[in-house]
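Next up: a single chain in structure tokens, the form predicted alone.
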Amino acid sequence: MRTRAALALEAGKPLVVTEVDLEGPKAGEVLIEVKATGICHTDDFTLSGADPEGLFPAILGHEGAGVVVDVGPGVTSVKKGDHVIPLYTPECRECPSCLSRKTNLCTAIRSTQGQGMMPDGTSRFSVNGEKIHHYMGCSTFSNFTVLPEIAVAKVNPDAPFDKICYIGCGVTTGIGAVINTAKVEIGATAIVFGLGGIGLNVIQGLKLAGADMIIGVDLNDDKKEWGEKFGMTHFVNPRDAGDDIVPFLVNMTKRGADQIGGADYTFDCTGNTKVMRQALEASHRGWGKSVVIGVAGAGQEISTRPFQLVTGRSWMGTAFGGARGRTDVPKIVDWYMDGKIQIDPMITHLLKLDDINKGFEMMHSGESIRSVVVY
């Protein structure tokens, strides 16, 4: 079948919006027409080159919603008809990762979707009989696509698509972060870096967890009124914290008879190494825990001095924010839907296809939180 999509052709270079070709789904697999798709910063990330993993050509996006229109042989969790959120992490319930319950990074299809293909080593894309890379699995950035059926999570059909796929990357990974990762209990204290669409997400996590202290880092003082909305209860803006943010924000945090400070669970939500390092070492002195979730560029490292680890600080990474794609996924559509979290304010802006570039420039500018391509 024909559909069209928007064409990364090469790194750097804007999209081409275009018809291509899709195979069918084969065994295993299911056909989704695309309804939705954010345009997420991991997009970005891959389309200017940094990313290590970039293939070219490739279809990219991996934030979409849609409608099974057909299931390949052996499907028995979807039909058609139901609606569903890609997984670019998928939860196969099988393989030794899923067994274990100690982690949600599933490695049944890890080999052959990092190469940009389908499990059976082949992609469904092409061009003139040239070979399209599949982007994580998902590429939402095609009307319609083929995922492996362990990469589909069903979801609640009431939900509006240009809202839930959203859940697909940016909710889950900062709602997750704090829920699954760092398990954060009520009355913590917690610092957030970055009020991007991950930070606020990870704002309303603590929010839902019962943090008592929330404190939002950015640049822009406009983001300040963006944390107030999902429960932030303090801002700083890096430049009015003096030569060092981290002594500032550990006098913030300091409660009470505790006047050691820092806080129980910190939050990088950036890329940023040196700001990596900034929210382990602001965060508490013998139990602090100190989640990464912002990617960093090819070859970049983080450090710290180890009398930082030493003295009972916690470094912790997370994908998708822990979260088990099949199990956790539809459960945050229902938190969704029953106005347990807000997405709507966070969709800032709604483009046509043919207008996906502008959603790219409009993320560098900083005029959206999330644009969401609707076909």
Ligand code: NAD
Given for the second form:
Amino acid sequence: MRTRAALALEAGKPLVVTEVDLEGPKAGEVLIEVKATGICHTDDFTLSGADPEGLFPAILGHEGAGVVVDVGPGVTSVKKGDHVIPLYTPECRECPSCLSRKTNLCTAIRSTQGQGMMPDGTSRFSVNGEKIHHYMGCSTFSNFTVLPEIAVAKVNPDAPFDKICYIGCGVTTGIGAVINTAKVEIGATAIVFGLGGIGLNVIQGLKLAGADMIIGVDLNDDKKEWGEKFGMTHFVNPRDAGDDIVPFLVNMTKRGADQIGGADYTFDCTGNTKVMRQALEASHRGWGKSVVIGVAGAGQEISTRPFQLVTGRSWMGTAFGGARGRTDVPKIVDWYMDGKIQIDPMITHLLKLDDINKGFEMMHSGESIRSVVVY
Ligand code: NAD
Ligand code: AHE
Ligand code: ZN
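Could the form predicted in complex with the named molecule be given as well, to go with the form predicted alone?
Okay, now the whole complex, with that chain kicking things off.
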């Protein structure tokens, strides 16, 4: 079949909206009509050329929602007409990682996914016979796409596509980082670095978990109002914090008889390795947990004095908020439908596929929180 898609032809160049050829689903695969897709900073990261796994030409996009329109042989868990969210972290429930119950990082199809292929090592997308790579196993910047059945979560059919697509990455990553990865408790103190599409969901997760002091840090003062909407109690612009933001934040979080500062939990949602270090060092001596969420480019490394870890801080990371997609994503959709979490205010712009490059521009300028393309 033919479908419209935004093609990433080469690094650093705008996407090109065009018709592409799409083969139907093979064994164990499903064909999805994508109804809406968010634009995440990770799409921009890969398009920029900084992603060591980035492949071109490709169809990017990994934050979608849609309907199953066809299934390949042997598919049993979903059927035509089901509403689904594509999962860049699948859940096969059979691999050693899934069975370990210690991680959400299913390994069933990770190697072919990283090569921009379906599990059989081929691509379903092409233009004039030339292969186009899949991206993160999802390629939601195409009106129709093919995914393995283990990489789709069946969700409540009443849920609006243009909102729940955000659960395909940003919402789940932010809230999951708090609940699944950091396991934040009632009364905790926390610092969130970077108040974009992910950081605001970390704040929303901290509020849900019952954190007391929630400090947001961003270079953009407009993010103060945004953070406060979701439960942030204090805002710091690093430019107003003197030469080193770490002692500033440690001082802000001083409490107890010994007056040792530092937050119980810190989260990097910037992808900046210097900020990751600040986040670790602004966590509390003895028990602080610092969670890396941001993704950094090829060749970038994090560093700190080992003393920071010797004195009891833990440096951890999370992908997709530690969520097991087929199990957890339907529940998060229900939380949204039950009014337990907010999504609507964070979706600041709805775009047509033809205008997808505007979504990237508004992400760069800080004008948008999430832009969503509606097909
Ligand atoms: P975004 O562009 O919406 O937000 C980034 C925010 O960080 C902006 O508000 C920006 O002003 C702020 N910022 C940038 N540099 C800063 C600095 N030095 N100090 C303080 N604030 C700074 O991006 P997003 O969609 O929220 O994504 C954030 C990061 O998370 C990206 O690196 C993205 O690739 C990554 N990500 C990771 C996962 C995962 O599973 N680990 C999932 C989604 C996104
Ligand atoms: N390809 C990059 C890493 C990118 C990365 O870490 N991606 C996250 C999801 S970001 C969603 O917006 C992820 O799921 N990581 C786990 C995995 O298996 O990729 C690189 O640096 O090579
Ligand atoms: Zn993402």
